[in-house]
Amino acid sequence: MKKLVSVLGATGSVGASTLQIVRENPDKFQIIGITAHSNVALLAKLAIEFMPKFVVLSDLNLVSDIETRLAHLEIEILIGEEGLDFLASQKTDILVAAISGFAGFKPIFKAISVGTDIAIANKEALVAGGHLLMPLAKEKDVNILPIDSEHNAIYQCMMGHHWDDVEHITLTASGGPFLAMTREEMHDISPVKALKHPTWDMGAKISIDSATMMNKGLESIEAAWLFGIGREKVSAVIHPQSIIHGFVTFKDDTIISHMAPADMKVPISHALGWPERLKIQTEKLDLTQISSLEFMEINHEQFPCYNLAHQLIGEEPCYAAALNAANEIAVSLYLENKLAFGDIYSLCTKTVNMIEIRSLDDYQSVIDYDSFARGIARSIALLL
């Protein structure tokens, strides 16, 4: 029987890799729903190819365009945030959460609530709301399968092992495009240069997060929620070759690592096929052609965003929620050339220092707090 799959963010890089895996395994999957923000042409093309039951377009200004393109098909077109929530509330076998940013929190919450397994590439949802999502997943007997390459690497390293035996886990980072630069040299770097990631082909937001190393800090918070571990058991190192994606050190000082080509199809295929493995088309690792594997510590002076995020593991959920909100505002302003690269950290740390502690004990409180923190971040941005 085919697995029923919904893909949030079908026109992005993770969505594209997901759908390519479905193409390569047509006997194993059926696409039920796909979403996009504004890429109407590609969304329509994918709808015609996969014939999902639902198509969701977030941009309300493009409704007539998508309706015209799909008028001849028996596909239900849903619009905006309400459409996204509706699709997420439809029970399927697995939902691929590839929407960038906090916008993924609501549909992920909805999907878990109806018992759908989640293949999660949206770290921001766990950063801001992991304290709600992970207990809810346990209550609903839902599998949260990570498809960030680093978290999927840890997940695979832990298969057949017990967390009681783990000393710590280590996520790897490529180092981004500015590894050889000082913090001062990076301060006024242009978005064009920051978007040129040396290893991965990613969206704009995550590319900037990789350049600031905020991405690895947010991934550390995500790892703590995914695996139920504390700050002292989560670390990260720079590994420019991006061949080892994560490793686990056990209490007997042995290390198990996960090696794979830098291709998102690898972790996505693992999550889609789980508990089985799929046959996919990807670059093969030839270990005889690898001359060296380098590892180095993250310089906290050079990349202060990483340490800022890492230090929030285990603290009140408000802090991580505020950091995530501030970072999204900062990255957006930077991409619009309204904030210097070096001021991304300044905006984030000032926001975290200015927040008030609130009890984020339900779905709406997390959403409200995100809006509250964004307001603080925008006010601070006017002063930078």
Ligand code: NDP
The other form holds:
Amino acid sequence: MKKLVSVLGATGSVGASTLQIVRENPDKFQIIGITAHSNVALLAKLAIEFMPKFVVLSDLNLVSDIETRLAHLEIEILIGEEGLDFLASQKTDILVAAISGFAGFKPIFKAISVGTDIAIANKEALVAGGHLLMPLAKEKDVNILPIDSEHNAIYQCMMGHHWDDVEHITLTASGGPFLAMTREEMHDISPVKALKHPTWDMGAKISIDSATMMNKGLESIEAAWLFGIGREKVSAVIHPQSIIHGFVTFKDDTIISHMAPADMKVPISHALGWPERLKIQTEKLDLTQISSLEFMEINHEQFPCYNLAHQLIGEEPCYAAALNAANEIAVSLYLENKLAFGDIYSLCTKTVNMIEIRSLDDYQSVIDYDSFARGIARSIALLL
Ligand code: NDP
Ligand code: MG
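Instead of the form predicted on its own shown above, give the structure for the form predicted together with the ligand, please.
What follows is the whole complex; the chain from before opens it.
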């Protein structure tokens, strides 16, 4: 029987890889819903190809455009946040959470609430609300399958093993485009250069997060929630070849690592197919062509964002929610050339230091706190 799948963020980089896997495995999946924020042309094209039951466009200004493009088809068009929530509340076998940023939190919460398994790429939702999403998933008996390549690697390394035997998990980082530069040299670097990632082809937000190494800090928080581990059990190292994506060190000093081509189709296919493996097309990894595998410590002076995020593991969840909000504001200002690259860190650290602590005990409190922290970050940005 085909698995019923909804893809949130279908027009993005992870969305594209997900739908490519579906194309390569037409007998295994049926697309129920796809969503985009404003890329109407691509959303319509994908709708015509996959004929889902629902299409969601969250940008309210473009509704008539999508309606015109799909008028001749039997597809229900939903709009705005309500549309996204409605789709997420339709029980399917798996929901691919590939929206970028905190905007993905609400639909993930809704999907878990109705018992749909989640293939999660959207790390920001876990960073800001992992303390609610993970217990809810447990309560609803929902599987949360990581798509983020490092987390998927750890998940695979742990198959057949017990967390009680684990000493440490290590996420790898390519080091991004500025690995050879000092912090001063990076300070005023342009978005065009920051968007050029050496090994992965990704959306704009995560590409900037990789250049600042905030991505690895956010991923450490993500790992702590996904695997239920403390700060001392997770760290990251630079591995420029991006061949080993993560490794687990056990108490007997065995290290189990996961290798794969630097292609998101590998972790996505694992999460989509789980517990089975799917046949997919990738550029095969030829280990005989690899002359070295290097591993280096992250230089905290060079990349302060990593530590800023990592140190928040185990603290009141509002800190990570505030950091995530500030970082989203900082990255969008930087992409609009309104903030220097080096000030992304300043804006994030100042926001985290200024916010008031609140306990985020329920869904609405996380959403309200995200708005509150964004407001603080915007006002700090005016002073930088
Ligand atoms: P992209 O920017 O390529 O795509 C984002 C998707 O989300 C698009 O479909 C976009 O629609 C939609 N979207 C953006 N903002 C909103 C919003 N406010 N409301 C609703 N939908 C929205 O991102 P990526 O695919 O690169 O990343 C997606 C997530 O996966 C991120 O959390 C990222 O950290 C994570 N991830 C990505 C990896 C990668 O290789 N790309 C690797 C590991 C994790 P539209 O196209 O219309 O703007
Ligand atoms: Mg990753």
